[in-house]
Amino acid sequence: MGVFTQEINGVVITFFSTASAVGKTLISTNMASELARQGKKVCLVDFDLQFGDVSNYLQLLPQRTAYDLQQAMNLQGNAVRAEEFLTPYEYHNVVFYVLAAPAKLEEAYNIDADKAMDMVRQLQKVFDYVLVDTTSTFSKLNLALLDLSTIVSFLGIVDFIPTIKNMKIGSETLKKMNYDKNKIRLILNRSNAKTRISIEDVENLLGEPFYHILPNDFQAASRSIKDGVPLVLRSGGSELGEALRDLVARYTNRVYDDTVDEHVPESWLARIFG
């Protein structure tokens, strides 16, 4: 029996926020990279359907997107293999796969939420981890993703009062959904950006502490995007890169080990498209 004839039922981690420009794509691409560096089979799904930036951040030129996968599903039904519509990201011996957002705005409008969820469920059967980058709205698709997810990374920044207001509304809405308390994890990005608003005040407003806090490092983040190399894969390191590695270590209950990548198996890569 082939490896991918068995259902894996992979972990789904959704990156969600009620504010824009909080770093969902930067964090999701880095988490995908670090999990892949540890030898996990990882797929990153870009469901910021209209304005997704995953391919831009990783300097990918996808030949197929989520829209193409939906078209194939409409024609072929369950016979479609979602993994055939993915784009690989490779850096040295680290590899993970991306389901790209539609290339055209009109294609994004025509993505059906139920079909999109079917895509995620299919990918769960192939990958250890399915990471999903989303838009900053409580849309039908996002609500379905929140239900399906193993973990929801709810991201925020402490910069302006309207952003914090949206974060509080989002946090309260998620609490009303009665998820397990370990499912929703509040993550603060750009924590040491210049602002007069204290983290403690925001935590008091939200009624709980942040699960993880990421530092502000605009230069490192910008260089990473320009080069198409996630921070966790860069030599030399940075404070933000270390904090992102620590976040993955907390999610996987393991201590960061910079020798892991020496043991990344190569054989499973070919099997995905075999």
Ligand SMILES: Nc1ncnc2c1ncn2[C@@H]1O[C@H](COP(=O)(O)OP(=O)(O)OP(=O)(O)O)[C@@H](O)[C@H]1O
Contents of the next structure:
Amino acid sequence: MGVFTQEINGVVITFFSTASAVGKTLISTNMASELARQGKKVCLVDFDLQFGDVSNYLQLLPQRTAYDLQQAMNLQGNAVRAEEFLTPYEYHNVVFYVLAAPAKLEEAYNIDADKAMDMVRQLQKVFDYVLVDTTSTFSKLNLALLDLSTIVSFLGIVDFIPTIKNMKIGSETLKKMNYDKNKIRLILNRSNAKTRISIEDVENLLGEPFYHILPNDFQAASRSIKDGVPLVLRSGGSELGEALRDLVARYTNRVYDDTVDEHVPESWLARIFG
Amino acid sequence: MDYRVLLMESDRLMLERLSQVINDTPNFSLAARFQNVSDALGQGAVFNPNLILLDIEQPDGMGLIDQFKRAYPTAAILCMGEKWQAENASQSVKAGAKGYIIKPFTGMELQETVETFSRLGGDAGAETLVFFSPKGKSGKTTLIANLAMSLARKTREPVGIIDADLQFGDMAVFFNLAPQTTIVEAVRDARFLSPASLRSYFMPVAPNVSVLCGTPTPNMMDKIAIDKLENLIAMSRSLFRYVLIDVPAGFNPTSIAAAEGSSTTFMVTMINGAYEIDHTKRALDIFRDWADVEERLKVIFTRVEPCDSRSKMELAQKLGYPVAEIIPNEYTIVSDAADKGKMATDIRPDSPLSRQVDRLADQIIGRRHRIRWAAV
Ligand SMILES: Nc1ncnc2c1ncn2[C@@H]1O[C@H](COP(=O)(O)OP(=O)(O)OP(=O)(O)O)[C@@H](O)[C@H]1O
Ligand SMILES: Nc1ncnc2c1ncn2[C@@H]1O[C@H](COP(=O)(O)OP(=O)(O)OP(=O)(O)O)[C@@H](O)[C@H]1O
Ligand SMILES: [Mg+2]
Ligand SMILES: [Mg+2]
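Same protein, different form: I have the form predicted alone, so give me the form predicted in complex with this ligand.
What follows is the entire complex, opening with the chain shown before.
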């Protein structure tokens, strides 16, 4: 106490795509879980404001949402403690926090992009990782998020040609924004799904290889959504769960290590909510 | 058909100019022309016109339509104005005119306008069918494309598709088009266009089906102001019997404006075994503000397995709202078709997919007949 410490802003990872239903929510909830499992302080922000699935996939019943936070920010400005508006997700001894999407559509429609960005900046001060789930458009909010992010996970699937066209348009638009090359990470989900289009063709079209490829496993994905437990938290590992863990390991530059569980520090919880 | 035109235009110079155009247009001849309404009403009949071009931009212009209808019960009335105003155009059609043309017009525009209303038959003005979905990947673009074909096949009337999914519209890919003109140009030029000239911005894709393609890149979206889009939709109504509109997922200015102006909005959701029914419920609650919601908002589920009446009933029960139609899970057929730029229902006219799309088309057509019948 009383010792001056430099303020630290955590890593922001945005999950973005230019087609819907490519796995943004599934992957972001799993990544939040895996990072939390490794002892990181993690907040997952649901900025699919109208029809967000984070609380659905994690079976949370949030008491407060991004809309309440915005209201508080309007009244109190930066004095607001964003962390008081979060909902914890707990599974065994893994914990991370969720800033839930508004309960009502009218509320969602009235979230201001600038305010939403302030929320992320606030959370960055408290968490090691702020993960943001989004919608599939270049909206004002998403563009601001892309700017602010440390890393953008740009997700795609190869179901049929229109989707690939949109992936191409998305990746070209991102290129035009001149972000550092390693900020944007192209991730292919559901790779071995029924389709006649080869991954190489898609990579050629996009002009770069995928950073990571996740396999198709609809059963495992669906089950985890039904149970409300992300795949990486399940012991009886699925191939998809493994691939998701590998992905996180690459993001954190660590070789996957199964013993990280023990190191979960509990003190930061007390700091935030105590 | 030969048109004997009665031209009613109060401006002397314009009267000259338009007379010239009419006489120079094949199959059109000027039977009589007037600068004064009372003369036109009292004297024109001796020339036996079958087409009346009526300047309605004058005091009580709308009221004139009825008077001319009574004076010339067998002639078609085409209203003229200096610029396109959706309001005027739709009012004049309601008042009994066949259409609306911007003056001065070319012979080509005159021909196209007359062709359009003769093709549309008695009651001009299309039904606009908007396809809304709470989240993306609902199967709505697939549905719109196939439904448009089915409506055109069954009615032999013109059907238009507008791709207003402004950032990532896929209609051009679905129909394998490399459009010269898209919604961007149509909106840009709309204030200079009359409905007939707007037609050339639509790409024909099949007999009686044409498509106004979406923006080529997402940033173009900024070029499409909502009021202009509304105007474009209104103008398209006089070109087609049905206008099917693809909009971006969720509630946004585009989808809201299109739905508000629609004859019918279809809420489309793909069954995926997750939370899609909850999302549909939430979206539905917004539409419940419509006084005539059950008439105007129709729910469709796609990728339903098994695609039978029982599933349909169960879905309606879960939703607490009637389900208008269900579309079967036919991933292979539809994705294959889209990859080839063909229509699934053309490749497999015998498939359950085609059957369900046809049933939906029948519902849409049937509803219209009921309305027409009721109005008689
Ligand atoms: N690797 C995978 N294998 C099989 N199914 C998957 C995979 N990843 C995601 N899915 C399934 O795909 C569907 C869409 O996933 P998800 O909701 O995460 O996508 P999203 O990008 O968040 O979609 P939206 O844009 O609608 O929010 C879900 O039903 C999920 O179970
Ligand atoms: N009836 C169906 N059965 C199974 N799969 C379908 C069906 N209709 C569409 N699909 C598939 O679902 C995906 C989305 O279809 P489509 O593009 O028509 O939906 P959309 O709602 O227009 O999506 P977007 O949000 O990208 O505009 C495609 O892969 C398509 O092949
Ligand atoms: Mg999602
Ligand atoms: Mg679409």
